[in-house]
Amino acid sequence: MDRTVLLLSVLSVLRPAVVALDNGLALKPTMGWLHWERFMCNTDCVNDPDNCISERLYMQMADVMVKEGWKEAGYEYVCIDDCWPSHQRDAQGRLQADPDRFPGGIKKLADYVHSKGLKLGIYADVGVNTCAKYPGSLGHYETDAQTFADWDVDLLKFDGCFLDWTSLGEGYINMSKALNKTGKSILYSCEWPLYEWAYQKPNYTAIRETCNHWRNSEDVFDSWNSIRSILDWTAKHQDIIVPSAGPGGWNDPDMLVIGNFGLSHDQQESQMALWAIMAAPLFMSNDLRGICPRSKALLQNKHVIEINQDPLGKQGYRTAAMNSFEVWERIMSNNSLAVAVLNLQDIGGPRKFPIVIIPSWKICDPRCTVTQILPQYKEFGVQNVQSDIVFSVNPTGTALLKITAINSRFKPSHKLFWKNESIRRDQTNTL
């Protein structure tokens, strides 16, 4: 790699991995379905019964997840977001579901979801109110944790609205302790760093000790600009956030919006590929009851999911940026790499990318096997460092590759980053 890249050691990556929340959960990135981006806070079940936030919606999604292969592909959580509760707590101070939209209550819904072999997630907030101004958990952490345990809920998404940022850490830690105190294993999804970044760099050691995954950046929208902004934020802060990720705790770049309205299919492939590289929780927010076959096939692509779920549990990161291309790489088990080559241009036609430009290509000295996962599956067989493979990448699209070393003399290290400026000008001019 002496001709293409200068390896730069990053001190923040050299420090030992911090201890994860010890509840035995999220040893691999969590997979499931979450209502928010697609269905938002639609509570009008009179005029829009098929799309309102109700027990019917989650039961239907659970049915589809079993019948249409989602559960088999690895998606196991059916998650409720904001706008499910009544506006008032009950006489004992407990949260209660809106009686018109959830006539059976959350326990009945959990039982139904469990009967399908799936798990149920629910939403609450660390502050006095949720973001949609339903009752928050401030002052009720132990009561709410026990309520969720009594309902047999499997995951809690805990938002960060309506609380002074200086109290965020204390609130998230207290709810984590309250959940553990119940004796039931409840996966804990936090938004702690999202609400703290505006004021200071969050303490990721404390966050990983408290949560199973955590949101860092803005909410995802159904648009390519939104996906790009999340990727840009992640790359800008990767030296801070990547070391915190691993089995038991993950950086969460927010929901998959594949199968909705705002992304072209190339852009959908880019989101799926980069979320796999980032070892991100895969929470779809779409309508599984009518998803297009091409989007369904992408979301259920077993080769992409295998990258996301790689047992080594190392988050990937951006290793090069040049000539409107980005390269993201993830070190995996069995001496393998996953590589995503993203074409940032949104004008013109497909553009060529020589495989030898990939920063870790030296892993192919003396030999390696190369498999293209996206946009189409193709096995290139045994290659070496002199290989002349050139990939064609569509505008805003991504080529996703898996490269496996054969007796390589070069061992990629998670403790090494590649400095973007290190790509030589004479190399980038060949693109």
Ligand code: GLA
The other form holds:
Amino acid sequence: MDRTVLLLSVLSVLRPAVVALDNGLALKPTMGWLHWERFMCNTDCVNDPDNCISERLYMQMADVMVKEGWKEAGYEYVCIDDCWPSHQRDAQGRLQADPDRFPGGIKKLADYVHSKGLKLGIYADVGVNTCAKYPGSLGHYETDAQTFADWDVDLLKFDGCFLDWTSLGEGYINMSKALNKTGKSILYSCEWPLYEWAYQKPNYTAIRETCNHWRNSEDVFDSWNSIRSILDWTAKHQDIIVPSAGPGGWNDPDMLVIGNFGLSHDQQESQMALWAIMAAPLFMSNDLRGICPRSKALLQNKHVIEINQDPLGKQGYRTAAMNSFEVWERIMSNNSLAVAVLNLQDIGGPRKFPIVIIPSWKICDPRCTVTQILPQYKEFGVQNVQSDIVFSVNPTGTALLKITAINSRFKPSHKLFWKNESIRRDQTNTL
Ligand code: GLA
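I have the form predicted alone already, so could you send the form predicted together with this ligand?
The complete assembly is shown below, putting the previous chain first.
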């Protein structure tokens, strides 16, 4: 064994195991649909019955998910966000759905969604109110957890508005315990770190022990600026957040906005590719009833989904940034690596990127296979370190690749990537 390999093995043994929330859920990043980015707090069912937050919306989405191949592609959770409840709790102090918009109630909706072989998610808040000023769960954690369990809900998105930041940890932990106490498996999606970052560095060990996924950065909008700023935030904090991801607990960069209005097709491919590299939960927020075929094919692309769902469960990260290109890499099972090459230059035409510049290209010594997954599927077959493949990447687009080592002794690792960052920058100056 050479010294580098020995050192890396020692480091991997020394690295403390990160303990996940022990509810047996989210062993792979969660996949589903969530209403917020596309439908927001539209409660006007009189004038806008097709787009308002009502039981009809989720039932229609569940129908389409089964009929149009979404369920088969892996999208399983149909999730309600803010603005579903009545402004008043019931006589027993329980949350209740708005009676006009949810005449059947949540239990009946859950039964419907389950009858389609799908799961239902609901939304609540750790503080006095939800972000849209509906009743929050503070002081009612056990009652609300039990209500959700009685309704047979499968996932809770727990927001962090209207609570003093010093109480966030206690609130999220107590709700986690309350959910556990119900005895029903309820996937727990948190926003704890997002609300804490404004004041201090969150404790990711505690967060991972408490939640199945957690939002770190600002809400996604339907724009390229928004996607870029989430990616920038993630790269800037990757040394803190990446090690905390793994089976049972994931960093959540927020919803996929593919199929809406604000992203070009290249940008939609960039979001899909990078969310796969980041091992992100894949919650689409779009209108599946009328989505364009190209966006649908992208969201259902089985090769990209396979990268997102890789069983090793290691989150990828940015490994190089040069000349308005970024390279993001994710270590996967079976000696494979997923690589996204993002062209951030939003002027001009497609730009060339020689494959040998990828920081861990060494895994192709002595040989590897290379497959391009986005923008088009293409098998390049067996390659070696001298490969002359050059990609052409559109402005704000991404080339997504899968590289599988053949008999390589090079084992990529987080530490190796980060230590060598400055060296890689020098090597890539020639682009
Ligand atoms: C916050 C969350 C969003 C959404 C809204 C609802 O902003 O971060 O994802 O849930 O609240 O009001």
